[in-house]
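Encoded as structure tokens, the following chain is the form predicted alone, with no partner shown.
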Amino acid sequence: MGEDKDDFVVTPWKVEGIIDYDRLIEQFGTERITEELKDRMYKVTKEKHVLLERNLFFSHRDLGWILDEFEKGNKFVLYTGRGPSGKTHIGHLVPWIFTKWMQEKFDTTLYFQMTNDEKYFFEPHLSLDDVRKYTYDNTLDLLALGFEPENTYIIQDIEHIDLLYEIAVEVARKVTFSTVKATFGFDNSTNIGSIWHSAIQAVPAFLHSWIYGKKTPCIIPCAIDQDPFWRVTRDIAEKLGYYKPASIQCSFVPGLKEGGKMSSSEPMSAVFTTDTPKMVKKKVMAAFTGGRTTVEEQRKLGANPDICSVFKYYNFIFMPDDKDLADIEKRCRSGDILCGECKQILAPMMMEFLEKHQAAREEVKDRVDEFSAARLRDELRR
């Protein structure tokens, strides 16, 4: 893709180009998160979150309604997920980190869907064994963030289809092929599993209401490329007797290359949660920056952090203190710090983060079954 913002592409399966988020909001029909909405959230949470403060979670559907319901005493549930088609990278962790914060602050339940069927339908090179392996591996990354089994249910679509099927059948009867064709761009060569999957992905938004027999609001924290699924889900929710799911969307964590997001298909653009310290440092030191051609020119004119992948990483995760971020931006623009020096600051931060994350992954390896949505079968029998 070129540098022209008109060239960007955002679908649930492909994100390319330099994203114009204002235009994307207009195209998708979501709304900007206002300062008023943030303040309403903080009234409950009693603390701010850097991903909201820096507008990295920037867009929503019905967030105000969710807060209205919560204030009335009608608690909501959370729903998010992962399509396990490869290793987890740092970009995948961002919405999960925010989801965990919401779960803790609003004291609520999370339904986390591993759409291993979706990846089998959409990725011809993957076998069923592959998607099961990635499901387990990605689950370790989720649990390493500190989720607890008391209020976290991990739904594996293939393994837990008995929990999903009845609601999926109801959804499927209400969704026409013309709707999914227009929403997702399906054509005559699309396998029928891919078409069916949009019904499966709607289910966790309604599952809590179905199990417990009480209409319950649901909000979905996710990257904005997943929004088309929730548009379809919202269209049929009230016809089935459920609330429309709300959602709150984040922007994409940038890749280490020039332009675009972090992508599993471009290994040097992505920092994976299982990367070794040596590999992390190699990727950071090769990262695209906003530096000048020569040291002399950069000392004189400064660099451009607006296009620098290293600075964007500070902004997302690795420099939560606003004063520290402002200081390094000032030094960058003034030419006081060179790109190599800046990379030398980021690399150990990233290595330390992953060292702790990898240790946490090891600790949860024997706990995966504690989070299985199979536990919900007991609720259905009561």
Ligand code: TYM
Second form
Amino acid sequence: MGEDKDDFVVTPWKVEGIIDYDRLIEQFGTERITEELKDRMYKVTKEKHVLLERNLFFSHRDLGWILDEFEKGNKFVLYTGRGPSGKTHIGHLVPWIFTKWMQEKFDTTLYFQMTNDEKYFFEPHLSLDDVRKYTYDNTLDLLALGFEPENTYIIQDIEHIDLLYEIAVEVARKVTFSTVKATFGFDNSTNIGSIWHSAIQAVPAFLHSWIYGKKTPCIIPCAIDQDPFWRVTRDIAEKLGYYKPASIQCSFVPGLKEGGKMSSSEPMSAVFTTDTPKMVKKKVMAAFTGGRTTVEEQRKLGANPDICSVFKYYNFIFMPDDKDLADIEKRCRSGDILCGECKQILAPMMMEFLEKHQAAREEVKDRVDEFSAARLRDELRR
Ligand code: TYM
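Since the structure above is the form predicted alone, I would like to see how the form predicted in complex with tryptophanyl-5'AMP (TYM) looks, so please show that one next.
Now the full complex is given, and it begins with the chain already shown.
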């Protein structure tokens, strides 16, 4: 679980400390994305993606196999999701942006799971009304990225349980309490909904194969915190006659404060997609940087972008041009630019990004039903 002797913790519900991603890969048993794998992807996509190029998507399970199958004409489906426990922050958008790119370039279907049940089980302060409200609200963020209904199915666990239940019971019979206890750290005080959730989160990886009666490869783009679910899912997949789902995993967009990932539980550290320009500015101006204590020192010795949250934002989303990024890094290290000035560059970039995103949210407000997985019921009746 990433706990033991390490000074960082990564579970699907808690991410803390300064993460050593090499150690995490070792603990989780995933693999690094190699240059060779990137090149194989680019052979199909015909263009590079900044999140791969900068190794922000850095880890995988069976990506090579997914590409082998694709080359043989055996197309995969994509599966990703969201636990609707609050507002979406810009960290959540990163795996969705990458998923959108994969969907377009590989011309394939996406199953997107909204685990409103998971959040109800795990977050005692949330009511069913709350998780439903956030499901709708978070769906707007997903759709604002430009997904199209023809090949995108949003599964809301509670509302669409009839589509999931048969596979869920198959999975649940194969997964023992001892496995989920060891994987997720559950104990006797854990509610049984949380234990059952491991079965439900496995289902969309098999849904396409089950509906169409044809074993279909599936790859899951997400941040690496979700990997424990895929370990459980992969363990039982073949026993049920499905392929093991592959995955492609990113690191965490950090919070604006020191250490840790961007997390909704730290409102001043997270930038939410619905934040006003004023709020964004306030958060960015209070962000943790790698600056020195005095201006004189910084001019003389330079600052440290390696630990700076502002620089990490340029790297993840806001400076896709490598030349711009290298330039700001040089200016930072040489003391040519001060942290306050650097924040004044990031804040308007973020505000512009959010302004566009918020306008796109408005545009999709009445289109949510078009994406509903309820349409799959018709496929089952055929
Ligand atoms: P959730 O809602 O915690 O997170 C949604 C997605 O965002 C990723 N993520 C991040 N990525 C980059 N930087 C961050 N700071 C950051 N924080 C979260 C998560 O890895 C995830 O990809 N149980 C899941 C919902 C789910 C799911 C899935 C997610 C169901 N099926 C399949 C991914 C793939 C959850 O609560 O995600």
